[in-house]
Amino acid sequence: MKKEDTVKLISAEGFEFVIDKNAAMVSQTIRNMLTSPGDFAETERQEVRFPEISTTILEKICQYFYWSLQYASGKETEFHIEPELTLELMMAANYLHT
């Protein structure tokens, strides 16, 4: 995968997730911060931090990401989500508009 095909996402700790921007862009807000015009940091840089969102959630967003778009293609799986989880997936499902 060429690196302009890719997009960091950076969690609240630093841990960097690497996945292809076409994931990424299921997030309404992630893809307005990697396509707004003008000079931002995360249009330049193709990378996005996020200093609210844990590594763990991060990493079950990612995950998410791209069942989404198997689920889009016709593959129906079930997205399992541990219950330990909900809350903090849901404030941040909300903040991402996915």
Contents of the next structure:
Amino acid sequence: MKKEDTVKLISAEGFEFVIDKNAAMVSQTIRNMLTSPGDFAETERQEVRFPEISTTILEKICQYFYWSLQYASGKETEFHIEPELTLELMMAANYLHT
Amino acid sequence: MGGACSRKQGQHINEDGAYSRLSRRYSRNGSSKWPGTSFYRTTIDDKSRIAFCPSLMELCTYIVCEKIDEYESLCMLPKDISQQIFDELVYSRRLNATYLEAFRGCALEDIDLGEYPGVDDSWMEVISSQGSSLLTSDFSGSNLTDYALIHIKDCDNIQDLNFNFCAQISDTGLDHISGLSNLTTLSLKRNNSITADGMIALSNLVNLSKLDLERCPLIHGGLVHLKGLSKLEVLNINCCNCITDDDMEPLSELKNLKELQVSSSKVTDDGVLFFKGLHKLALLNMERCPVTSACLDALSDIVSLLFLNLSRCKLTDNGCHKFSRLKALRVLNLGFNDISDAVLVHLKGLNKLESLNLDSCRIWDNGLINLAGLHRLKCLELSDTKVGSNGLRHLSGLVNLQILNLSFTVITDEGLSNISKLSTLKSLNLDVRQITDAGLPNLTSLTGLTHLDLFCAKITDEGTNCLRNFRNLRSLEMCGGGITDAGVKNIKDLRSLVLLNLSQNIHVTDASLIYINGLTELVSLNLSSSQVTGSGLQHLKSLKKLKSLSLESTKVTVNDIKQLHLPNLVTFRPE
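Same protein, different state: after the form predicted on its own, show the form predicted together with its partner chain.
Next comes the full complex, this chain leading.
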């Protein structure tokens, strides 16, 4: 995996998730951050900090990104969400336009 | 067979007349502040046609709704998210008084519980806890009482309230909401308790722009309290048979009125005089009011009128010349009046007309000359008139015509050549006994047809050859008795069909069912009085969308139908 094809997503606790850029782009918010013209730090360094999203939630979101790519390519599996995570996940999904 | 041929569609009272499409828009309080909702539904519901992946938001909403009993409160969520969950719970019929608790203080904007089962006063505490966030609420068909309306008081920003079919709400309840001065829309359809006295409460609702009091039988004398509601644009008092000319006087001050519906009331020509100054009025529905042509003296001053329904009134030819002044008219319904060709001369110049209903009027062939120049006509209703084949000549230039009803006229096969070039036609009613196979070749170019009614026409298998190209056809009725299995075979590829009525064709057998089983879009199927049997019925198992199945006077039993296990079947005969 070439470095330029990945992005780094950093949780509130500072945990880093390195994932494929095209997976991260499932989120409209991240897509805007990474592709917007100008010299945003995110665009330049290809990393995004989420001070309000916990590691557990960010991990789940990364899983969703990959699940979503699979789904779009025709592999329609179920995406499991633990009920106790749901509300927090919703707030994050809302922010990420996902 | 005689019974079948005496059928006539469209005789039922149509409260909204020609404007049903328009008024339906207002009949329900819209939840438009959450535009994402409809998109969400399509992805979750229609699993077979998912074009794109469900969003994480949608998946989470789905989970919360499934496990709603595990959440005590959702008020930590942003209000648009809790709104989405609320809407989904309502849509999936999962919400009840217990689960509603989770929404206490959620600052919801829309509470759309119209026709929702089980809604009563016990729901109101949580609903009122939305406070000033609440903008629209629909409680139609609920068991709410006057007591419930005390709670609504706290929602002082509410704009849109719907209490249609809430039989237990009375004058006392109205009094409780009299302080909600932000209200712009209020609906109280079919309320037998509200009286003129209670309507005093409405006089405080100074921002009201839409008021619906359809089928409220005790409001006579109460409209006087609307006098000061200068922002009122839409008033529906259809089917309030207590309403008289006196009630019309206060309306004369409502200068912003755009839509007025007073059908099935006691309003006469004298009452219509009060409309004279309503210069913004675009829609007037006076169906079934005892008005005569004399009312046109006043009405013809309202040159802003676009929609006018005077069907089933007491119009006569004399005085109808005033129609010629209403040059903006787009929709005119004059059906079931004692008027003749003589009136059509005065419609000649109404070249904005898009819809004209002359059902059961004394219209003959020559009268139609006056319609020949009305090029914008999309809908023409000539059912039960004296129009024959010669008259149809005058329609051949109406190139925008989409709906043409010629049922129960005296047209014959030869006449149909006059409409063979009306390629914009979508709906054609030829429920006429004189029409036979010989006429159908004239129709073969009308491939845009979606509705074709040949109910009592004398069509046989040979005629059905002409229908093969009608691939857009959604409804087809042929009940003249001349169709056999060979005829059904000819229509087997009309896969857009949603409604198919082949009743009274006594030669249709189980063999036809093999052809029908490919018509998987069918929602309604009628094969009454045929030779279809229970064993043949097995072929219909593929019709998963079927809601209505009629097999009266056949050998089929109710058990035969039940054993098909059709998932969407609601009505069936025999039952």
